[in-house]
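Given next, in structure tokens, is a single chain: the form predicted alone.
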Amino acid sequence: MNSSDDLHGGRESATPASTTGLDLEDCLVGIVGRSNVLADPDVKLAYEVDWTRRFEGRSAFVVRPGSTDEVSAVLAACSGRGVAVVPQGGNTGLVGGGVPSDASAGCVVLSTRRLNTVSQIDRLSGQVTVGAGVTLASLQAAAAAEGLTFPVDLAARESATVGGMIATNAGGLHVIAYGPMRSRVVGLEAVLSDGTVISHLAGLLKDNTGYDLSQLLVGSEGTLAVVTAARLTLVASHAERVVVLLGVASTSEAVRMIEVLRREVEGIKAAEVFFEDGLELVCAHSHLSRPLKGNFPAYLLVEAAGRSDRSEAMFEALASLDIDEEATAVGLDAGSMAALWEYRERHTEAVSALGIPHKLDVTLPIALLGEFELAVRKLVADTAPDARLVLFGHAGDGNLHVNIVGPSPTDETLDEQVLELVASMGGSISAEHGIGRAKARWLHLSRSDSEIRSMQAIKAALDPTGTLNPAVLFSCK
């Protein structure tokens, strides 16, 4: 079984050099090397602002480490001389967990993405160790040669990294199937903020001895500790995959309909759902012609994948459901599977390119997931007429993705009556992309008292000097 020692060279930490009366620059530049120092207003920029272009901040360097030691070597720089560190993956994340912010000002930015080794896949066991900078597309790739697939999805695939999808539990399009990526993590690699080495990459299934602290890293939005390396684990690759689109009156049809095919149709890995409004969009921005011949309020996606064509059994499934031809679009092969996946895959940069949105990713009851939709339309439609809604999500999970344009930036009114409109239906304020800065004033609407002081004391044992992150997850206020 392969061990950590091929990702960061086989020791426990990092012996930096002495760097006793050497300005933090120097210092850094000791570890990491004058081209991954990166001090330019203009180069840091990239780092600084994240892909809603809704959070920035600024940072006294970016850092990009290539191994754990020099991940382990700068902590130790920066929480000695009390500056904080902001990791970074491929900052695609959504809600400001990834770059600076007033309470990190004169931050380091510690970039994961030279951290990109893939290890050789385990076959035997299905599994593979990779480095926090691999991306999505990368891991798949690897494992797409080896017939096996990491089957952990998002539209963001070729950005998104290993690192930053274990930081937020990143879910995506197949979590009704496989989970999210806490699902996928069985072992990991993390230095904390004083620069110690915790390393757990056996991979074995069995390991009942103490805490799970890989388990507790998964979801902690690099306020615990950077990760630098991974133990994932892989499944087989299912060549037989059909897609179909489904027009449907309303988003309780489009849930009623998930319930009858996930029952009828062995292999079900994706059930979206997404509305005209959005369609029309995504068709304008994309140049698209549209899907059905007819407008419909909603649109199911659903996709089911298995070693045996799986065509039949939903087109009987589908007929069970009395569905309008007219109402369905099928895609059996490659091609025509990836041209439906357009239409919901497409959403999230046809949004952006309306301006600057309030994106408010939530789960609820899936029974309920039609009321919230009905109810969150009219919550905006009422507090602000002239803003821009646009839905869509993971309809499997209980997950909408709710995308408001038109406020400011800096204008939290709808933001804190949605979330207030999810907790009080039972719902989660964060089903995918986290807390990050977006959202931590809200955390109590999700987490009792005892459980935010709870995750406090895991947070002041782990990095008592506040240095990872200090705005995320916890409000400052």
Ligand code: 2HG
Contents of the next structure:
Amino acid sequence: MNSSDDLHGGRESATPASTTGLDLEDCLVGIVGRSNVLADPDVKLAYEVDWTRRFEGRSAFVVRPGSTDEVSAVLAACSGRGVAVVPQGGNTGLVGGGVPSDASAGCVVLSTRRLNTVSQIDRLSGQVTVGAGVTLASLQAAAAAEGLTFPVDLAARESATVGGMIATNAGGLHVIAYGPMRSRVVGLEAVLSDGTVISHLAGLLKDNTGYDLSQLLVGSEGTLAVVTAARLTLVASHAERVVVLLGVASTSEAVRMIEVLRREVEGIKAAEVFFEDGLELVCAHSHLSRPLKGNFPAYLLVEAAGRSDRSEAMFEALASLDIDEEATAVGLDAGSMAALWEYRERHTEAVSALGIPHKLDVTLPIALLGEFELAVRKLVADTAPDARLVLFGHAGDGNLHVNIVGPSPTDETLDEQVLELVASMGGSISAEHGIGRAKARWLHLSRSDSEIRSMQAIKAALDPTGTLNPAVLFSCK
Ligand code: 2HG
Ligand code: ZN
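Given the form predicted alone above, produce the structure of the same protein in the form predicted in complex with (2R)-2-hydroxypentanedioic acid (2HG).
Below, the chain from earlier opens the complete complex, with every other chain and molecule after it.
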């Protein structure tokens, strides 16, 4: 029931072995059909520039396979000809990991968006098998129709695909409750660069039979294989929700409150932070009225959900924290909860409207989040006083999004200084967006030489031709 045939059907267009003598375009057309080989520069552009507009590169073709067999044939054709392949999902990535670069010039972009089948949800196991091109929003809707939830959630849900989220081990808004994408993956189907299909979609929770290849591919950023389908776990839906937005004095204060709220209120699903300048920007950009009467240095957005009403426990905990009523906005119905979430979720688009941002997605040990916030503000003010710094993120798991607008997209002076600061405080230079090509030259700040050598050995074993995403993750090939 969960085989690739069930998901993607038809094998009729897979490449016959004799196509290796063909010109690449003819070969690709033979595999996926003319309408799924894009060669027109204007049409390809949407696949060649990333969401931030900071990363782009030219491809020879964009190919849109419609089945696992077609992915396999495309990869065999490209690797056999020494042509690099850049896998791409919804192109919502923020580190240049899904678009061509100089290092992969003349490559093929392999879009997985047509692998968009959702199999019937298995209510007994609470699992579903989906194609890599299924969007997060479609997956969430399919789960909701069965009274279940796919709990990884992020603002780009309408476009982000399951395959891309697996490749980057996406985190998002509910990591403190449900973990990142990795926690939801019980098996994958994927294709190696030589066309070999590896499939492990039975969804057995207990399954100790050697290396967990599926988990190895989670977070591998398209460098080891192209994910074509995934077996994912769902959770029970929680009908009762409450969202509060609190004006607070500082990040350290927000962190202290999160500790109390997580202890006192069962079912905390999110604890997000943003700041006065970001709120001002979002309100102006999205024409929103301010959520609270006063201005506060920082804002903490907290959501709790459960089968029974969470609001009473939330209010009791807030009372124990002695928070001023003027500093509190509460959402109890769907509309008011969504309105509060907008202040947080609209940061990304508001920042992009200022210019091309440098995006540094980092995690700190949560106890140091406040100290880091102050240090990064000082660093940017000292180094580039004219730059615009907008901070926001997932305070509950120590993940801050450092957005800097002003320095030219190619000037990486501040990027390096911020990442060095993160490393010096025991943090990680990539929390949830991946290394991509944006941070490949700084991988050593978060990984030791022996770790990097081990990762390169795995890369060489699974992708010996170096076909897959050659510019991503490692800076020296
Ligand atoms: C979010 O948390 C996303 O909204 C995007 O991870 C972060 O735009 C960003 O820097
Ligand atoms: Zn985020």
